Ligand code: HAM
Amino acid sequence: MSLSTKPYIGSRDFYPDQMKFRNWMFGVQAEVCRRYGYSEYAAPLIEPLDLYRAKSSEEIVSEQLYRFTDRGEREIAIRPELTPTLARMVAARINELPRPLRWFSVGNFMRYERPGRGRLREFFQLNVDLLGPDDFTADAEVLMLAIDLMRAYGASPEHFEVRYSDRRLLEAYLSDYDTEKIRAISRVIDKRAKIKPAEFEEQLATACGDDAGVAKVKKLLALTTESVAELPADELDPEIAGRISKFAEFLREQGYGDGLVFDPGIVRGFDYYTGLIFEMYDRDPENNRALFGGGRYNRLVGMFGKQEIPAVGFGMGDVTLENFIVSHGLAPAELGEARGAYIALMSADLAGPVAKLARELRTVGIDVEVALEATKKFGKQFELAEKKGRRFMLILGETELENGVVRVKDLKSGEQQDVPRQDLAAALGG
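What would the structure be for this chain alone in the form predicted on its own?
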């Protein structure tokens, strides 16, 4: 039986040319996060199953977890998200870590889902979290960071918008229902933009179970920032209304108001959200979907039996982000440009001098690939250098060695010249 060359369904292979894009994409994320003072951390790929039973949404635990029993009869899961792990790590050193904590991480995750556009079983995700302050300015900082990430990719308000709400609005309007019913209604609201209006009405009626519930949900979905501010105290705590208003006003004052949209239909799928929730949407009509999102989760760390720490953060998945960057033509052109040098091998006797030349260039920061075998047709080495994406072809033959020069051919322009050994690094841009 021959083995398949395809990766596991819903996962991907990344060849060297694809890694150029991914390294750039993740590099932008790290640069912006560090600019805001966030420190990078990492965590295990697997966790005890109980962590997700207690901290993740029912849908993830029941339908999407990759779970198994290890040789010690322990129930284990491959991480489907990072926030529960973050909470565990912070709780473990709660009295040692200086607050506020500004952390970020890029890692891979797995969920057993039906693969499709923007959704795979294995994905990579940037996680950004701010722990300590329970203030609208902390919410605003995290969202400004998210917007600056989009800007760093070259995106502008014409490409994306931010839809935000407060999870407590939903809880206030559905306070008469138990947790399970609120979850069912939330799932229907979350699907509102993805299904037909008639189907939404039908599913909403089923989830609510009565006309009064349907009316409450529709009233919730019709809210604006102005009408939220006018709600009586017996319907909504004035602190919540005030925080929504201050949050939006602060962002506008800081120059982040373009594309900021209040949307009470944003509910997010995780049960641990306690305040601000937001999602970043692609404005392209052919891909009008959520790119990523996050929110405030003040009680998650405290669920480990220690003190609570207010927290707010977001997760940015690589699949939808890559689709967004490619569809809007935001990838930098230089990613595909040739770079570095390829040193030809004229004969086996010159392997030592060629290796020495390569070492000299590498020590000054120039990427150098060396031919390991001489070919009968010298042109094949030129063809190979071009296929490998090298900018320069270097030739070091007996004549060049005697004269203290290296023949340099620019494979982009076609120009060729003999360059003194001591000037070579400068000629190659080093």
Second form
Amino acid sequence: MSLSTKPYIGSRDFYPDQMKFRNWMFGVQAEVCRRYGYSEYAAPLIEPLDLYRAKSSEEIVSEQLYRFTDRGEREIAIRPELTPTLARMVAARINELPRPLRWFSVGNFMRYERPGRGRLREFFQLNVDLLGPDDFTADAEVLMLAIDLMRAYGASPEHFEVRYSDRRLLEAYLSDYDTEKIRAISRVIDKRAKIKPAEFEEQLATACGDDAGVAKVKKLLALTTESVAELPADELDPEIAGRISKFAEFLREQGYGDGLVFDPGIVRGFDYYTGLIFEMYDRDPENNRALFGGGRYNRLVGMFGKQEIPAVGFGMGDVTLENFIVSHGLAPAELGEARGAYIALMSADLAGPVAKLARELRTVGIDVEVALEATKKFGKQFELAEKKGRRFMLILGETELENGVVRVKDLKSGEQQDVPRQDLAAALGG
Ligand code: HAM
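Switching conditions: you have the form predicted on its own, so give me the form predicted in complex with this ligand.
Then the entire complex follows, led off by the chain already shown.
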């Protein structure tokens, strides 16, 4: 049996053309993050399994982790997300790192999920996190950054919607239940938009096990920003209601209110969230998976046995983002300008002079690719140079060598001229 050329199920090969798109997408992310003062960091692909057992979501640990035992009998996991790692890194240097700490990272992650539209087993995620302050202005900052990211891709609120809530609302309404039950009920709430109303009713009744619970969940789901503000103090801590309204008001004042929707049905699967939770959705119903999700997690860093540091952040996946960009026609018409030069080789004995020319041009910062096989068929060479995204084709034959010139063809304009060696770098834009 011959070996398959397909990548592992749910993972992708990135050929050079796809790499151009990916680099553009990640480049926009880095630019917007830097504009907000965020510094880039990176972390290992694998972590001890215990990190996720203690600090991630139950669903991820029991169903989605890629795990193995290494040759030293250690239990290892390929990272399914970055937040526990970030908390570990911050806890390790808690006294040295200047706060507020604003960090971002782009990396690959693996989850054993059923691949489908917007869901893969290996995906990339931009993580943006702000650690230190526990203010609603910090919550608002990461949300504004996320929205500016979408704007940088050319999107506007007609394309997306940000749904937000506060994890403590769910906890307040389900306080009579234990963790297991809260998880089961949360899973049903999370599925609400994807299943039929009758199915939802049925699953909710099973998860709650009593009518009082069902009534509470329905009350929770019917909450609006206005009704939250009017809840009596014994039903909801007024601090929580106040925070929800201050956060939304601040965003509106700053011009980020369009497409911002309060949605008490937002659950977020991770146990570590302690306050604001949010998700961004594509308005195109074909793309029904979240573009990004995040929230406030004030107790994760403290779980490493040191000081607690309030934190808020989000993760944005590349798969859903690419679907979003393509669906709304936001991809740039041309990715990566044609650049650099391709030097043709007219005869094998010119390989030395061609290599020397290439070396000279590279030292002045011009990208140069050389032909390694001699040919006088220029048509094919031009085609190849163009396909490879080169701007210029250079010819250095015996005559050019004798005359101290190089024949330059601009593949964009089609113009061709003999350029003296000393003027070549300038002619190629070096
Ligand atoms: P998450 O909601 O699990 O959050 O993932 C965030 C985003 O990553 C999703 O909205 C989606 O775009 C992408 N994503 C997740 N799983 C997959 C998958 N299997 N295939 C494709 N894309 C996927 C977190 O991971 C949190 N750690 C985010 C966070 C950072 N919270 C605070 N800081």
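Note that this is a predicted model, so its numbers are computed, not measured. Residue numbers count along the first chain shown, from 1. We call the rigid core the largest set of C-alpha positions that still match within 1.5 Å between the two forms.
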Next item on the list: With both forms fitted on the core, give yes or no for whether the Cα of P232 moves by 2 angstroms or more between the two forms.
Entry: no
Check: After fitting the rigid core, is the C-alpha of F278 off by 2 Å or more between the two forms?
Finding: no
Item checked: Rigid core superposed: N287 CA moves 2 Å or more between the two forms -> yes
Margin query: Once the core is aligned, what is the C-alpha displacement of K409 between the two forms? Give it in Å to one decimal.
Written below: 3.9
